[in-house]
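A single chain, nothing else alongside it, follows as structure tokens in the form predicted on its own.
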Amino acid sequence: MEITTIIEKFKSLYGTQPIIARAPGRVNLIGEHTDYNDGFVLPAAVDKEIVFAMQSNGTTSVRVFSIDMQESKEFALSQLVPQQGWINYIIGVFAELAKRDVKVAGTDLVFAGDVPLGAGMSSSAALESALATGLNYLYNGGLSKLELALAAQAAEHNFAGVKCGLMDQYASIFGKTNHVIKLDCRTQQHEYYNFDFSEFMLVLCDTNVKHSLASSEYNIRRAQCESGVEIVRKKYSQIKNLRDITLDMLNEVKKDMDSVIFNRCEYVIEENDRVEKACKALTSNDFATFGQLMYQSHEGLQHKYEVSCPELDYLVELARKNPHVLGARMMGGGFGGCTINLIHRNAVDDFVEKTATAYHQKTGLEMKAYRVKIGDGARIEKI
């Protein structure tokens, strides 16, 4: 992301010298729909980010200019209430930091980004994480990285109205070049695993569809998982959620459980196990096994969790037929969005061209492809 344009725009609007804060979008390699079940996820920060120039302005108001939207907005710090549109994310971060005793004051902001919107790379988390990191630095807030991630998540919950897990903001803040993050969503602790990109590349294939089921079905899946836990808890009172349940325990109560609920629970338990196996594979640079686990993840999401769609399934089917693709799966909430593909580096251009052509012939839709590198998390840039 080119920061000189942002700095120049800031100086022309406000006439002061800004600080720069930046934070990336993220991908999730494996571990889907496990976060709200206190499970494990394996995200990584990407080399596409949101960048803020900011400085205090000596008033009690916040002035914001979005380069991408070519829009100016302003709000008073005494009026930190939800509004419509992109400004809501900005207000939310100010409000959540103020709740955590960061002495935020009137601030001037200019921001821009290259995280694709709607592609499942969490542009909103990148925005929240960059802004929170910058304000924490500017006003000597003293919040830890985890506290910043939690504040950014709370902004999404309380202002954007999306009850997301912690993964997106956590990955945006804790990202590390050429490493994936194994996040334990219960303890909110992580381990880094090296991901050797000398031979391989991650490519996202965007279906260019978003089915309207996505948000309603997400809430239904959460409820289904919770009802499954309630049934198992009648026999094993100590369990808190799916994280604590083994496949043996689940099978013991299968006769008491609706088959759909059983499938949902079985998928989550198996997916947590796949994250563990994927980390072991990375430890020994076994990318063939890692890729197979990605394919297994998609099968579970398609047939047991039922959050895929024909467009996603077709892209994974095309990947399976290509000998240069080690693994592929849908990524994110489902019902559209992207597949994530692990591909031999020298075969990427050919893969993208052939897949886009076949996808267009099958669906009439254009497929976008994003080649991503794994980058660093949120940080202050010295200028």
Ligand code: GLA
The other form holds:
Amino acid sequence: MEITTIIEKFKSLYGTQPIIARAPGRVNLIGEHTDYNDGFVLPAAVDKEIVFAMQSNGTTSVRVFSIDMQESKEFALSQLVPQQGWINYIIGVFAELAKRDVKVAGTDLVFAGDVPLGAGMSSSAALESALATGLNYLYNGGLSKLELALAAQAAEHNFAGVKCGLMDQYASIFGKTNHVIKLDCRTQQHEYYNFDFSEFMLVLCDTNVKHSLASSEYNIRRAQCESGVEIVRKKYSQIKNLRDITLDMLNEVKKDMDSVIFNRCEYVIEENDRVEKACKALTSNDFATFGQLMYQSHEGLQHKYEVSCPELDYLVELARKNPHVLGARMMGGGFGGCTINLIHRNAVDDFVEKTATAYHQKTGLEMKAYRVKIGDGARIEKI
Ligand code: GLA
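The structure above corresponds to the form predicted on its own; please give the structure of the form predicted together with the named molecule next.
Then the entire complex follows, led off by the chain already shown.
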């Protein structure tokens, strides 16, 4: 992203010299809807970011200008309560850092980004992570990277109202060029895996739809997993959540469980296992196995977890028919957004063209494609 425009805008609006904080969106290769069940995920940061210019302004108010929206907003630090619109994410981060004893003061902000909105690449996590990183630096907050990710996640919970897991904010903060991050959401620790892109490419196919179910169904899935755990706990009192439950244990209580709840739990247990297998496959450069695990993940999300939609299913069906695609699946919360596809590098252009044409014929919608580059996580830019 070009930062000079952001700096120039900042100077012309406020007349001071800003610092720059930036943070990326993310992709997730495998491990979907496992993060809030204390499971495993395998995300990576992308080279698309949200960039903030910021400086303290000596008052008790925050002034913000969004270059993409061409809109300015202002709020008082004494009024850190949820509001409608994009400003809510900004207020949320100020509030969560203040709760963690960061001495946030009146601040001027200008921001812009190139993370596509609503495509499932976590533009909101990028915004929260960039702002949290910048404020922590500006006000000497002393929060660790993990604390920043947790504060950004809390902003999403308490202000946007989505009870998301930690994956998006964690990936945005801990991203590393050409590496995927295996995050254990229980210990909140990670391992990096090198992703060898010499032969393959990750391509996102954007359905261009975002069904309104997304956030309500998300919170429902979370509750369904918890109610499954309650039932298993009657027999195994020591378990905390789905991470502690094996398929055998789940099957033992199958008769006491509604079939929908059973399917949700079964999917999560199987998906955690797939993340482990996918990491093993990466270590031995076995991309064929990795791709098959992606297809299996989609199957589970479609039929057992039921968070897919016809547009996503159709894109995965097209991928399956193409011999150059090793694996494909829906990515993120579901009900729209993108599929992620692992493709032989030299077949990408042909795949994108054919898939977009078929998708348009079937749905009347334009499909956008993003060729993924894995980049670094949140950081302060020296200017
Ligand atoms: C959204 C949430 C994440 C995660 C995914 C599903 O992106 O923000 O925490 O739960 O959905 O894997």
